[in-house]
Each structure stands twice: as C-alpha cells, then as structure tokens.
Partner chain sequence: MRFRSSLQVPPVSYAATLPDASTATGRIPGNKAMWVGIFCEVTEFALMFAVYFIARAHHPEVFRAGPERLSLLAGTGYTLMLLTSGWCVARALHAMRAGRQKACLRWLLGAFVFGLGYPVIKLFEVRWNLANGLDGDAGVFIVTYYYLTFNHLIHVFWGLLGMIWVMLRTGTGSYSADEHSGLEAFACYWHATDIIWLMIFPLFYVLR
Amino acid sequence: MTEIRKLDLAWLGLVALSVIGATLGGRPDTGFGVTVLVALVMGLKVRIVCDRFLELPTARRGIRLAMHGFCYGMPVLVILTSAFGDTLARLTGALI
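Keeping to the form predicted on its own, what do you get for the structure of that sequence alone?
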C-alpha cells in the first residue's frame, strides 16, 4: 500500500471517528458510558493524527513519549472529570 493511500485511509478514519463522536456526544442521555466512548474516540483520533500526519514514529524518543502521554492522558482526564467533576470543582474553587 502506498504512503498516499495510507494517508487517505487515515483521513477517512478521522472523518468516520468525528461523525461517531458527534453522534455519541449529541445524544440527550449523556451517561458515564457515553463519556468513556467519546474519550476512546478522542484517543484514537489523536493517535491517528500523531502517527500519520505528525510523523511521530520518526521523532526523537523524548518527543514521542511526551506526545504518547498526551494521546493517552487527555482521554483519561476527560473520564476523570466526568466521574469526579463536582469534587474537582470544589477543589479548584478552594484554590482560587
């Protein structure tokens, strides 16, 4: 498979994941399960962009590790914020 073909497939995958994420997030019953699915979609999209469009596999090890931390850290933070939003709001409100 050519490199252009791989990029085309990655782009189509991003479009499909965007539609799936918008469909899941736009539902009226946004429970914790929906939050987990949206975070999973977000993680997949970030990983595709990093690997295919930012050429992360060819980057230095430190940059690659930082970006992987971001790729997997942001969805985890979304899930934690959804699960413990009220507690985090109280804690951050007390700091200000």
Given for the second form:
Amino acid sequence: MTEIRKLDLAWLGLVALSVIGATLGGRPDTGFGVTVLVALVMGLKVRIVCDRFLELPTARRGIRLAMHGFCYGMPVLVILTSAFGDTLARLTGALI
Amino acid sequence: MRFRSSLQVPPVSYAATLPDASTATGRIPGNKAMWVGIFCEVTEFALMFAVYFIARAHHPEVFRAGPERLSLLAGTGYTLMLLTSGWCVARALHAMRAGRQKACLRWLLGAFVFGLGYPVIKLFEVRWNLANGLDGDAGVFIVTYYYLTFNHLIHVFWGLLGMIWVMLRTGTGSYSADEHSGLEAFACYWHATDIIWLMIFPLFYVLR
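Could you output the structure for the form predicted together with the partner chain, given that the previous block was the form predicted on its own?
Up next: the whole complex, starting with the chain shown before.
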C-alpha cells in the first residue's frame, strides 16, 4: 500500500470516527462507559493525525514524547475527571 | 542458504519510508521555530483544558447538561472541515515531495476552502447561539466554551493566513522537492491546530 493510499484511508477513518463521536453525543444516556468510549475515540483520532498527517514517527524523540504526552494525557484526564471529579473538586476548592 | 539470504528484503519501518528519516534519532519536521510556536500553543491550551477540568469537577451537572445547549451539527461540521483541510495539506506536502508543484497548489487551495469552512460555520453557530440566549451570561459551561473555542478560532485564523503565504510561495516556485521546509512547517502548525480541535469537540459537544 502506498503512503498516499494510507493517507486517504487515515482521512476516511477520521471521518468515520467523527461520525461515531457525534452519534455518541446524540445519546441521552450518560454512563461512565460512554465517557470511556468518547475518550478512546478522541485518543484514536489524535493518534491517527499524529502518525499519518504530522508524521511524528519520523520526528525527534523529544518532539514525539511531548506531543504524545499531550495527546494521550487528555483522554486519560477525561476518564479521571469523570471517575474522580469529587476528589479534583476538593483538591482545587481553594481556586474557585 | 547464501542464495536465500540474498533474496531477503530488509525490513523497512514506516519512518524510513518518509523523507529525511535517515537517522535513528529522528528529524525536526519543518523547522525549530515552528515547533517552539507549536509547543507554546499546546501549553496555552493545556492550561485552558486544566481550567475546563476544574470547572467541570466543581459543576458536574452544568457540564453534563451543557452539550444539549450547543449545536452538535455545527461541532461535527467544524471537525469534518478541519480534518478534510488537514488531509488536503498532507496531500499537498506529498505532491511537493514528488516534485508536482501544480498538484501541490491545487491541494493547498482545497485545504484553504475547507479551512475557510470553519469560520463560516462559526459565524452561523454564534448567531444561532445568541438567538438561543447563549451569551456571556449563560453560565460557566458556555463561558468556558466561548473562551476555548474563540481562542482556537484565532489559531485557525493564523493558520489560514499562513496557508495564503505558502500558496503564494508555492505558486511562485519558491519551494522544490528538495527544499520545502516552510511548507512542512506550516503543515505541522495546521495539524497541531487540528489536534487541539479534536480534543475540544468531545469536551463541549459530546461528553455528558
């Protein structure tokens, strides 16, 4: 498979994942499982953009690590805030 | 045995299929200055995301009900416009690497048209929001939403201006298959802006 074909497939995959994400947003139920699913879709989309569009696999280690830290940190924070929101509110009580 | 080993093709990593991936330590896509800018952008949004998470932790019910107040259609529209624009930019870069300047310019024009879709949708969405009472006094969720999305809009504007610049440079033959670091630097910025939107979208339009 050529690099161009991989790029086109990546775009199609991103469009499909966006539609899935929008479908999740239209659901009335708000369970923890849906939050995890939303975070996973977010992480997957960001990973595809990093690897295929931004070409991070070829980048220097420092750039790769910093971008991966940001990109994977966000879905993790989404899940943690959903699971331990009370604790975060208690810890940051003085800020609000 | 010797014959068999001579037929074996050495494994080629994905990184090695891309240009300038000759060293194990990797390369700097585009240029250093652009990556300084990208990390400034990432830091800025990381701080704003921290504000989002803290506000969400303190007002979970408000944030759970928030996405219902916004237009999911507009949110999905932004995402599709930016993703398609990013794809066009990636195709433009590949065309330039192949020495096809005219094709590169066509892909960049496509990227610009889709990128322009973002502020156009924003215009309609803001009008719709205001008509539905979603202004600066509409609560912590809406204020956080405006703060983050307008900031992102500014970055998209910078990107669109950058895109006009690289289109002019491509049109005047300033880039070649061997030297197009300016185009690549712009592509990095545009994809980074895209990545940030991919985080904003679920936080405000999907997550309940």
